[in-house]
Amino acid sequence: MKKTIQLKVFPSKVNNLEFIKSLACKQEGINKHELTDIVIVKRSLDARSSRPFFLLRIDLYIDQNIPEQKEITSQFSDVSDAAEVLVIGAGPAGYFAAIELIELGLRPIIIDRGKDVRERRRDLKAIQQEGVVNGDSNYCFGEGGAGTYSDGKLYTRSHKRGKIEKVLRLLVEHGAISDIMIDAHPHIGSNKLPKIISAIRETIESHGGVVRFNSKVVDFILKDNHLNGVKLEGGETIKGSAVILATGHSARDIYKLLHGLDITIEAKPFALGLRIEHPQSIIDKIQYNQTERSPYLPAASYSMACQVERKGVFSFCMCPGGLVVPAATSPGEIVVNGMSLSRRDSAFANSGIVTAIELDELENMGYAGVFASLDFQKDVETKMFNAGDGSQKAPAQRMIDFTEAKLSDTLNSTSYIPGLYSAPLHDLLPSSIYYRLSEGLKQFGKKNTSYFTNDANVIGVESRTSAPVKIPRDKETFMHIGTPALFPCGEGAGYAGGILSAAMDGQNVAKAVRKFINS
């Protein structure tokens, strides 16, 4: 018999399986000898009370063995001679689309402008330490996409998109810790992801798929309005039965290329703001009400949201025990993002604090057309860069100084390796956006006075929250409206917002491609 129960367990005991078994037996009145095994299905931390605890959902197996679960990769066969599908982009949408294509008996040909995870590290070092931005290999472009070196958080609200468990199991089969299957807010860490992504590539290639790096798409091949191939920088053409476009939220040249070929794209609202960096100890004290965090508790995170002038101001991509990193994709830009390593043991906590940018607001600022959001995004990033010394040093203020429109005399310590310089972010941002962010931080401070402090840095600019352009597709077929055989996919097409949702979108698009090819 299988029975599902819930248990409350204090942090010091959450990894003690024998204690959990004993507690389960006591709570349910079960004899220990009758309990064959237990499986922890879900684990979440509740820090609302004065003493934090973990809430566990557990399957008890009473006089019954746990059913054996087959590995997903064992279902794959060789697709070397199958119909070929081009997958543009080796991020989570592209790689999980490729895995699904193999399972469906199709051969993925993955094309990525960037480098593999190992070679990509050199370009990340260059932007961190030398301020040199490689436009094809950076924190956004390259194997694994933006998620590889920007935290690896696996939380999503998009449970209707597909089978989250399938994505998580594939990650575990390729080297991720099994805890991601049960944690309410799973996280891998940017130090662990490269090996996992390399292992996924090995699975793709060992079953007949192809992965090509340093291959930049510069044109699309249309025949009778059907998209059946791409042209690469250097002149090579590659054709396929369909094209999955999974280029991520920062491939501005792809949007321009599509528009130039009269392939429909649309302007899309997005969010823009700043990255806030506190000492982790402040966030721990707020969330756990402890002067010093218990060694059994993880670095605390937070989620904030409010309304200012009927527009949302909210936290985004919160990284406890994390680092702030430079995420520009072209020279002449300042863009910041956050990441955490698997242990989340940095002395700092950082989060984007952003506000919604609607199309009507952009129009009032003089931005119109399909590239309204993109042009505005780029202009803000360029303005941040031009305010500095030509390096990747980022403009910053102390938090209260920012809300008071006051230039900070000094700045706090930071995890941001290129360094910070004191700058009037209140002037560098458009006045309406500055006002909303400033008032939002004040409202967050009213909820907790410790959060609103000059011990926190406010760093500009957090602008790559989502794609500023949408590539429309049919809800049923997942195919581009107006261009047969083109399948927009993932964050860059406007249909996902993170690793999990992008991966599931990739899987769904792959299934749609098979239907298209078989029709």
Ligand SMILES: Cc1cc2nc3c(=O)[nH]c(=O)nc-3n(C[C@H](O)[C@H](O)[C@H](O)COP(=O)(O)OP(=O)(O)OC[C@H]3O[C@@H](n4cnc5c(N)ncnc54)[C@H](O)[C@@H]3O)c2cc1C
Given for the second form:
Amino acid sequence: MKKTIQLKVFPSKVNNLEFIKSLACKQEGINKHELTDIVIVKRSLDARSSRPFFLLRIDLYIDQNIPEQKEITSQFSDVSDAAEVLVIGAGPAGYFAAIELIELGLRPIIIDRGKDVRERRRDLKAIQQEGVVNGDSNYCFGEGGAGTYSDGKLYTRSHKRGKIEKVLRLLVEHGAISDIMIDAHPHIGSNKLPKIISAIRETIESHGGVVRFNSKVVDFILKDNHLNGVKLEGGETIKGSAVILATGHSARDIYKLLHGLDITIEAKPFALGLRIEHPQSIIDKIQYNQTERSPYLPAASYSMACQVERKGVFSFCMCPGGLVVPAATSPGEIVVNGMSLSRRDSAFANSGIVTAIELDELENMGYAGVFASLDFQKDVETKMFNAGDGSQKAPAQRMIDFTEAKLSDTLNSTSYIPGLYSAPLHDLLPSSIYYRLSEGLKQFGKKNTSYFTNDANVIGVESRTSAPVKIPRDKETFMHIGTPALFPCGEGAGYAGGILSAAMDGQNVAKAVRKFINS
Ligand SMILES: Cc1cc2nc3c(=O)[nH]c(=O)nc-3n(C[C@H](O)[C@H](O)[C@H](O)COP(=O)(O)OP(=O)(O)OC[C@H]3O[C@@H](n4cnc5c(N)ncnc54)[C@H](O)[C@@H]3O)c2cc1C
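Switch over from the form predicted on its own to the form predicted in complex with the named molecule, please.
Let's see the whole complex now, leading with the same chain.
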């Protein structure tokens, strides 16, 4: 007999299978020798009570062996001679589209402006240590896209469980720990992601797909509005039966190119704010109610949201035990983001604290038209850069000083390697944005007094939260409205907001391309 149960287990015992079996028997009144085996199906941490516990969903097998399961491993055939589909962008959307294309018998030709994961590391070092930003190879551009040196949290608001499982399974098949299949908040970590990404590339290449780095798309080849291929910097043209455009939210040149070619794009609201960095111990104390975190508990995270003047202020991409990183994609900008290693063991907790910015608000600030959000985003990033010394040092303030519009005499220590400098963020941000962020932080402080502290820094500017432009596509065919054979995909087109959703969008678009080619 199989029985599914819920079990509360304290953190010190969550990895002790024998203990869990005994506890399950006790709870269910089962004799220990009757229990053949157990399978943990879901694991989530509940830290709401004074003594945090893990809630496990477990399948118990009583007087019955676990039915032999056919190992579901992905099967790919060789597509070297199949119809070629261009995939622009080697981020999660592009790579998962490519894998799906291979499954569907099509040959992906992936083109990325950046370098492979290994080469890319040098450019990240140059940003971190010398403040030099390479416009084609940085935290957003290069193999694996913004996903490679990201935090690797694998959450999505999508509830299409089957599809989520397929992405997670592919990640596990390429080297991710299998815990991601059961954890309620799966996390990989930026030290583990590069190996997984290059293993995905090996799968693509070994089945006849092509991956080209250092290949920047600078033009599209159109015939009677039909997209036939792309032109690379340097002049080479590449043709394909269809083009999946998965260039991410930071490819401003691609948006400009589309607009210049009269390919419809739309302005899109987005969110902008700051990254806040607390000592991890403060967040642990708030969440776990323990002066010192038990060694069995992970670095604590949080999620906050409130309304100020009927607009949302919310935490975004929280990275417990993480690092704040410089995520600019061009020289002359300051952009910050967050990531963490798999162990999440840094002394800091960082999170974006951002506010929603609608198009009418931008219009009031003098930004109109299809590039309203993009121009605004760029102006704020440039202003943050110009306030500094020309390096990637980021402007910062202590949290309460920020809410009191007071320049900080000194700053707290930080994980941000390029370093921080004290700056009047209250002046550098547009006044309405400053007001909402500041009031939002005060509201968060009312919910949790320890959160609202001058021991935290706020750092400018968290501006790459989502795409500032949408590339419209048909709901059924996933094809661009007005440009046959162009398939906008992933976060840059406005159809995803993270690694998992970008990967799932890639898979959906690949299926749509298969239908298009068959038709
Ligand atoms: C520091 C950081 C931390 C993050 N942490 C998380 C997290 O924990 N969890 C999560 O879900 N999400 C996280 N994200 C967001 C996540 O990485 C993105 O949502 C996701 O990568 C979007 O996937 P994508 O494939 O649509 O685009 P991208 O990943 O942005 O990939 C786009 C690709 O297109 C290429 N490209 C751009 N222009 C051109 C051109 N002209 N020619 C050729 N190639 C081009 C780029 O080089 C890039 O490789 C993080 C992002 C950053 C920067």
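Rigid core here is just the name for the largest C-alpha set that superposes within 1.5 Å across the two forms. Numbering follows the first chain given and starts at 1. None of the values given here were measured: they were computed from a predicted structure.
Visitor: Once both forms sit on the same rigid core, is the C-alpha displacement of Tyr61 at or above 2 Å between these two forms?
Guide: Shift of 2 Å or more: yes.
Visitor: On a rigid core superposition, would Glu34 pass a 2 Å threshold for CA movement between these two forms?
Guide: It does, since the Glu34 C-alpha is displaced 2 Å or more between these two forms after the core fit.
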